[in-house]
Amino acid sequence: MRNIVFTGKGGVGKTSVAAATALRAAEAGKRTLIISTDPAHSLGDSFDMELGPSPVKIAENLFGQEVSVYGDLSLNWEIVREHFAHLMQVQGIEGIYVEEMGVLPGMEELFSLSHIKRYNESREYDLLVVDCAPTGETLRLLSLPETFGWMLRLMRNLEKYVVKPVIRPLSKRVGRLQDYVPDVDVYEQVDQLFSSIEGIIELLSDGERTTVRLVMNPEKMVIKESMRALTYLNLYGITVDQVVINRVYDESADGVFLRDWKAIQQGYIEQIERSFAPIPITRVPLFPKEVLGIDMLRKVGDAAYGELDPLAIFYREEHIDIRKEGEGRYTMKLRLPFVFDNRMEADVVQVGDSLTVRIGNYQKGVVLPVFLAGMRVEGASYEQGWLAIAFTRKEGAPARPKEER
């Protein structure tokens, strides 16, 4: 199954481009599902029809879904929510706070990830198009499996070695304790939710199955955010195979006002082409009317792809490169473009056979190959879009990368 994920700064028109891609694939005979993980859904508006929390048929071979966190909560989290509510009531807390305490931060993103994994396992569709929330929320979505991984392991071990053999039997004799000990089905539901997203990063980082397409407008702030997004996506080993510049003024547009805006746009377009190359870049014009409905989405698809197959992988890139530099010395490079340009600090910390790389507010754990696990990080530096980490058998210490041109 092929997965195409669309993201970009809010308001750049990524939903329209995602919907146009799904429509084009469906009209080519591919059974296609497009889902929106943005809490402020606009996917139904793009198709000019109402969508819901389950797949709805839009056209031949084309289905759409707007993920509903409320529906997912009732189906997959209700038992846990009730337990949290009970704990709050035992403490004398009443009202809306009781209901809200059962909804953990990041739940929307977790449910979105579970949908992606479930559809890939079912193989009911040929293509899954994901219309993501704006860039920041998308990046948070990608970091959740690592963030919650420790929690899952902790809860599993706690239930297995402490709660089940000790605390739960004791709670049957101590009435007060019984108010606080969760039932078995609470642990089962938590385990089921977190198990439903295990392996999702491996799926998303499989460049033969999943690619991300960045949608942007030719504007300064949008370009900067897209640069950061590309860096973070590379950090997680996720392939960006296309950049779509949306709402470009047509050459035929005239008038003094538009002439100045076209000149400004052209300058930013040239910056995008210099900065994001060799990733393929395509342009979608600003149409004279709103992009709503099948006919207008078909025009967007024509502009974005021309004669190309939207399911094709337009660009492949290695994200990690390991080379031997000499006796007992290796360099591992991580592809992280724009780190220096955006003054983004990076920390590199080695613990045993794993390496943690933190950039900005995001971090990625990298399991080291066996031949590097016995070495130590000697230093790190930026080299033309790569974070180069030096390993040696000699004694060394984790280091902050130095900013070098």
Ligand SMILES: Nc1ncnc2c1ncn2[C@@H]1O[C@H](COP(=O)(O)OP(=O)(O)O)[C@@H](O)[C@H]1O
Contents of the next structure:
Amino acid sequence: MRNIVFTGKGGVGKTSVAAATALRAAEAGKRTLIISTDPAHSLGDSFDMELGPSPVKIAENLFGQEVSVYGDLSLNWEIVREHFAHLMQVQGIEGIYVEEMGVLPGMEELFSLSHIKRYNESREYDLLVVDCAPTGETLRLLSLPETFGWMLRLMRNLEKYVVKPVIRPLSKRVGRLQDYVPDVDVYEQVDQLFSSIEGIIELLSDGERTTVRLVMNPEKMVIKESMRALTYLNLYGITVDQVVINRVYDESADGVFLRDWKAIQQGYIEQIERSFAPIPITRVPLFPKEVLGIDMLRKVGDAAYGELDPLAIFYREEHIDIRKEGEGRYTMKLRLPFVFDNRMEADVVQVGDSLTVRIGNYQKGVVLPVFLAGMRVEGASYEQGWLAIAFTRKEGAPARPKEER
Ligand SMILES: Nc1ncnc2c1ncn2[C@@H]1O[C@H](COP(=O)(O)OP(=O)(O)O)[C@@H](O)[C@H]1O
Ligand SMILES: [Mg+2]
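Follow the form predicted on its own with the form predicted together with the ligand, if you could.
Up next: the whole complex, starting with the chain shown before.
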């Protein structure tokens, strides 16, 4: 089964492009499910119909679902939530907080992941389109499996070696302790939920099955956020196979006001091309009205894909590779296939968490991950399509920055 994940900054048109992609695939005969994992669901609006927490038929071959953390919570998390609520009541805390408690950060993402995994196992569909929450949440979603894997092991060990043999028997005798110690079924439920996403990282980082498409507008803040997303997605080993520039003023837009805007957009489009190459870029024009309903979505799909099959994998190479070379030393390799002349000097300028690489007329921007942003560029060398940039820790910086992995 093919998975296509759409992300980007809020409001850029993720839902519209995701919906258009799903519609196009369905009309080409692929059994398609589109799920929205953004708690601020707008997928239903996009198709101009009501969707819910389980798949609803939208058109021939096309189903849609809006993941609901509350629906999922009551199914999969009730025992744990009750335990949290009980803990708080013991502390004398009451009111709505108690009800909200148990919705841990990352919970929505966790449920979304378990849905993705389940649909991949069920083989009911040929294509799963995931309409994600804005970039930050998506990155959290994609980094969760690692975090939760670790927590799961910790929790299993705690239960096995500490809680079960020591604390639970003890709590039977020490009255108040009993209030704090979770029962076995609390552990079981947590374990079950965490287990439901085991193996998801293999699925997400398998570029033959799963690719991410970054939707952006030709605007400064949007581009920066997408560049950051690209860096992190690369770090997680997740393939980004297409960039969609949405809301581009097309040739027919005229008038002085629009002429100025077109020039501004053109500048940002060129910046996107420099920063995201060699990932293929496609453009969707700004339409004179909102993208609502099947007819408008079809137009978006036509613009984004033309003759291409939306299920195709448009790009599969890795283009950022970061390696730890030793204590406080890293190498970041950037794939720069367009720079052919090895004798050209690379000029690497670091400002805060941004890096600009200039070689001849070629220029590329990269947003650094947090653990590199605090380091200093030592030098750069170009070999076989890759630019290797060496980083070392700055003098006087703490020996072990928090984010270092
Ligand atoms: N190319 C476009 N032309 C005109 N309106 C658009 C275009 N793309 C998106 N929109 C409109 O912009 C709004 C936000 O789009 P949406 O897809 O919901 O963004 P996101 O999911 O990124 O928040 C919607 O009202 C949508 O109809
Ligand atoms: Mg949306």
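Heads up, when I say rigid core I mean the largest set of C-alphas that superpose within 1.5 Å between the two forms. Residue numbers count along the first chain shown, from 1. Just so we're clear, the structure is a prediction, and the values are computed from it rather than from any experiment.
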Using the rigid core as the reference frame, would you say Val377 shifts its C-alpha by 2 Å or more between these two forms?
yes
Using a rigid core alignment, state whether the CA of Glu318 is displaced by 2 Å or more between these two forms.
yes
